[in-house]
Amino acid sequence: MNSQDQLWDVAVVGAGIAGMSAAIFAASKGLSVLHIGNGSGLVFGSGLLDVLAVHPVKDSTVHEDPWHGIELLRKDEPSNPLALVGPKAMEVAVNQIMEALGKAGMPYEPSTTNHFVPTSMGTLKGTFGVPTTMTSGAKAFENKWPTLLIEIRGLREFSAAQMVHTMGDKWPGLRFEKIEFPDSKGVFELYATHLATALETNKTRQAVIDIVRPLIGDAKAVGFPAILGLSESTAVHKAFEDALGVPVFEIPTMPTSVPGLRLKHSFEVAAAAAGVFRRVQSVVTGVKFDNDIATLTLQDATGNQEVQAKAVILATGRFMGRGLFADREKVREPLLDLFVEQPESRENWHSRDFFAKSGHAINRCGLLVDSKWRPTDAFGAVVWPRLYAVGSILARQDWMRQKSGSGLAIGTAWAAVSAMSDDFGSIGGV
């Protein structure tokens, strides 16, 4: 079917977790949605999903529990989106997510609460939702295992020595090995995604097991660099730990990575089993509302084209996904020209201090929006009453600090969704 050819229920604008997420729910509760965007941006994440790790900011103060943290966040931050949405609903609506993405072929460990997973710069990351292949990790950094990193020579974006430096007065007994990948004497740099290819063949992957099966030792837990498997993770992951006989956990690395592309690759298998038609390839220029329909302009390699809907959510993003701009004035929202809470001068968007722990006040700039997610202006008006805004493009929040990127996303999307499905009765549909 012609994404021109009928009136939407739905159109979601943005493909980052918001944007695939907000999809994902609508379409679960019967309802036909255009999903407009390519999620680019998720191959910049780790495949770890952050709920709330850390409030106060000011304080630096960690959670295991994030769901005691989001209470806490309601009395100390009322306003904070996070806040609104509230730990049952948010627990629910990261479920679902998990759910939809393990299913997907991305598995992801049943939790309760925050683990704290060792990072490719030697770190610690508290989290709520872990990838299978990466779990043994924090169990292995929890229990201190004796446990063997190993480095691939060639791979610059992971340094198993630099982990064993910063971590080995925390973790006794940890250790590396930097071994030659099969088939790349001589090459000088390699790269994750080339590698992770290369292990979903028995060739290769047999090969591996049997440069590392000898380095084991005393070691309890191997940690690799992400690399194991792209699209067949799952299956790559049980080979090594049966193979090797002790747990196997993957160590996030920088972006893009191996765990991103996965990502991707799940949201979009989710968001097709959903029933989600989505348009890749196409940017939204240009939004009208006209009483119970907004028209969207769609440009892409074949010209303007228009769609209709009879609701519209917005999960464009912050700065880096274009959902706001800043100039010399002001920060802006581009597509609608919606309101953005921020600063009154420009002097005031930054703390004179760099490093300052409670964050800069641009920061927490973005759209404002009612008790059902929908945008107002400065005095409160709705904009339309069926435009919805969902994830980081919202204000009073700092999913950065708080490493709550993930649950503003998904809670946001699931709060937004079961507002707009309780008025669609009025207007027509499921």
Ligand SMILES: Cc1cc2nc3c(=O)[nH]c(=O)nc-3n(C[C@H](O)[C@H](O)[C@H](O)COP(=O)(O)OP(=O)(O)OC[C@H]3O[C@@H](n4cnc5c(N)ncnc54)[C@H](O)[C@@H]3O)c2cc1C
Contents of the next structure:
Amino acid sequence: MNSQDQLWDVAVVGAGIAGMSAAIFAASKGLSVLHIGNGSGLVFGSGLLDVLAVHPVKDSTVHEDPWHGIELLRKDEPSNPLALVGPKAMEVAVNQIMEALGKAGMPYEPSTTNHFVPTSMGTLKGTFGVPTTMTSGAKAFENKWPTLLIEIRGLREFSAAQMVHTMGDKWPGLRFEKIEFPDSKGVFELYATHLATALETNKTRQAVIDIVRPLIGDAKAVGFPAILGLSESTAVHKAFEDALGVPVFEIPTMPTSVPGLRLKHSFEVAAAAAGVFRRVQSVVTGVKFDNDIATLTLQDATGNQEVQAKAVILATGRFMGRGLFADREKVREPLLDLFVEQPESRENWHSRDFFAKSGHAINRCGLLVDSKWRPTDAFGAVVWPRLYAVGSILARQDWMRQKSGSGLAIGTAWAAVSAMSDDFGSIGGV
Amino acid sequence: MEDTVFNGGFFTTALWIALGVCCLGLLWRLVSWLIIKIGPDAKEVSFLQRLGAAIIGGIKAIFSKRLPGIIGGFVLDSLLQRRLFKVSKKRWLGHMLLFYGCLVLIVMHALHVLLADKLFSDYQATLNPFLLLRNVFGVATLVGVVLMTSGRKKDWGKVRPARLPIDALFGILVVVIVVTGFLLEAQKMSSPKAFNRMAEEYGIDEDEIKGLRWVWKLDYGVAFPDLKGEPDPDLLEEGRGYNEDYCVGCHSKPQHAFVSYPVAKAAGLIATSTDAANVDKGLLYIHIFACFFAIALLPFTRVFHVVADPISLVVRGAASSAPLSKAGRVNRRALAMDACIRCGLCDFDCSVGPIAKWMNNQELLPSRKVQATRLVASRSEIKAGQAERLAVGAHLCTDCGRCTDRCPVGLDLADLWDAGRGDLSSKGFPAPAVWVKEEPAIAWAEALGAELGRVPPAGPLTADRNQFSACVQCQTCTNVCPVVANSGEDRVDLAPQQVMNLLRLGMNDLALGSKMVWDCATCYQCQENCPEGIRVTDIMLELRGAAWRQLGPVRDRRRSI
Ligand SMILES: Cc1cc2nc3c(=O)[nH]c(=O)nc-3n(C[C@H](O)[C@H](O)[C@H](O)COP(=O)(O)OP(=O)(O)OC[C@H]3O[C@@H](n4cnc5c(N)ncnc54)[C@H](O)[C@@H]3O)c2cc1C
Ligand code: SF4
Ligand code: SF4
Ligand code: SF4
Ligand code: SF4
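Taking the form predicted alone as the starting point, write out the structure of the form predicted together with this ligand.
Every component of the complex follows; first up is the chain already shown.
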């Protein structure tokens, strides 16, 4: 199939969580979906799916019940995209994605509330969706089980010593052991992904098990850095639990991490399963609209091509994803030059206190959308009737401080695709 | 008459000389299979070891359980030319006609005293079906030659393998032999001299011969100059009677010689006797000397493959059940030099074939590399320019193995390429990945800087800052890189993300000489996973190309100092 030979129902631009989710939702509704994205912020993810943990940001209030948090948000910040999605739709959307990821090889523990997962920094991260390989960590902390952490020499992004140092007073039974990974003698620096794939082989896995087993002692759980398999994490994790006889959990490491790669891979598998047609390794360099059809220019290593679609979903992210671009004067949306809501001048981008808990104005700049998730100009007029915007590119949110990255991406994708498919119904598109 | 020519010493001597040359040639080529040294490991085995390997290999092949398989393969690949059939029906037909045409003519005609007479109790060249068949196979041979030589350019396209003059000469000889054969037959049909000789042999008397001559003029086309007008019907009737008695047992109607007879007629031979002009003698000399010449030439032409190829196929059969010994492998490489028929089939699918034209270097093509391997292995010095071209051909090969799959004579080309690269390395032309890694990246950067001042960007990607400026040094590329993962203690010097960082810092000269650039397996994992969409692999490849172009001359200049 050639993507330029057909008129697509939807073209989704962007391969982060928002773009992936939008593509999967749209395809599940029976629409033909062309997904374009080059590179993907997905690998930055920790594997944990945050819906909403913190509100209000200025007080750093952490919520155990994300739905309650969204209800509060609705009162305090009614135009925050998370508030616009609402708790009901959010729950449906996030569960649907977790289910799809599970089928694609990255299962999540069924969840109704936030969980507090110990991280490699020695902190607890409140999050909603926890991969099954990480759930015992939250339980171990909650019940203060005597727990053994395994540190691996040469793996610089993970220090169990640091974790014990920071968490030790809250978690007295926590201790660590440092081990030498099989066949790594003389190697100065180890990379998590390489260890993860090595653990997918019986020989290496058995060797690690043999090293760890005598170290368990009275521990009721064993924690590893997130290296238990890459695409086979479920099986590797189970093999460790079976062999060690205690719950085993992974501790999310700093980006870019193995779970980030798993997340990317699983999203790709899920998108393929939903029937999404993907154009990887290409970027959209231009979009032209006429009455009913959008023409997108794609660029890849071989040159330019044009594709056509009846609707476009923009999920190009913020500064890191290159959906927004800041020059000397202002923040711009580089692809379509859409209106970006932002402070009057550059001086107001950041608060005087760089570490201000409430964050900075620049964090909340972005696209404005109407009730159907369509970008508008400064006066509320839509740019094109079937152009939608989802994910972190939207204004009036601060996903990083709200701890709501995945929720924002998945929830807005769900809401926009629902609005769009209603629209398709009314124009008899599908 | 053929029987008589050999009684004279001249022809016999010539034949012995031709056979002598042929045998010496055969011996020389057979021995060369145990002498030619291709591959670095060839120096480690002695002549006796190689002889032993050949003998043991032969015995093993004969007594192995795989013999039926080997024979089956021989029938399909050698006798039926299965692979050629798949490539070109036309060339397959040509090859079959030429080979079997020649074979039958040799057995039934040239060697009839030795073979045909013994095989068929009633063999007579002038009797059907033999009379008819000789013409059939003569024609088959000629058609075969035409099919094999015509449209070579069209069928083989740009990858047409080189043809040696000696092979063309051999082809011409075959045509000459067959054409003179037809002419001889035609001439003989019309020759009163031949008729008289036969009549004498059979003791036919004066009276009988009168009628018989008329019968042979009218029915067999003998050009008796004195017989004019219409014969007396009674005389003719009588002649027919004698013909029944004496001749038909050995002579079918000449019309069955469907080429020679029309030729004889068309050339007017039937009407005028050419006996006086000694045309027959001339033709016979050409015919026979062409045969002798062909015999003497045989071991030195491509036709020698009729000997080498079945052996090669047997060796392949044997090698597929148990790996050959070192000596066996070395022998096999030498055998390949003769077994390769320069058919060019290997060039068809060669993974690097398409760029041969673009690089203007035919030495990339496997059919050319076979002979190049021998040249490189030979003791003599190769011209520097040529050696470099050969080295490019040898090192660009991707070892995809398609040529080995294709080769109709079962050559182990993969092994040959490996050996060839070894020879090139030992002559001072190792693969770029080898010589680049002999110096650390910093040394290359300094040498380049000293020569060029500012080192130009490797290519369009490295020249364009936007291609890598977005790199956030997240290390994903290194994390997913299987080469870094499997390099163990012998670490790559710079991981992919460090190479990208060098580019960001404008130190592309340092990136050029890095081992990573050469160890990269171009698996595209890094590019596929880079969150910033940076074309990491494409950049690696660009650096590799530039390293070859820019560091190569630096190395050559240093070598010449
Ligand atoms: C360091 C880090 C840590 C994180 N940790 C967590 C976590 O613990 N929990 C969690 O839930 N989430 C986490 N996230 C992920 C976060 O949820 C998402 O990045 C965020 O929601 C934004 O998603 P997005 O899809 O809107 O944008 P992005 O993820 O930024 O995706 C935008 C995509 O659009 C593509 N793009 C841009 N322009 C074009 C174009 N013209 N043509 C084609 N493609 C284009 C980009 O290449 C990119 O792939 C983390 C992210 C980061 C960066
Ligand atoms: S190597 Fe094999 S395929 Fe290639 S030219 Fe020689 S005989 Fe033909
Ligand atoms: S192995 Fe080398 S020579 Fe043979 S087809 Fe492949 S690239 Fe060509
Ligand atoms: S993955 Fe991409 S962004 Fe990350 S270090 Fe490599 S090149 Fe840079
Ligand atoms: S393409 Fe090369 S650098 Fe990239 S991951 Fe593969 S081997 Fe490593």
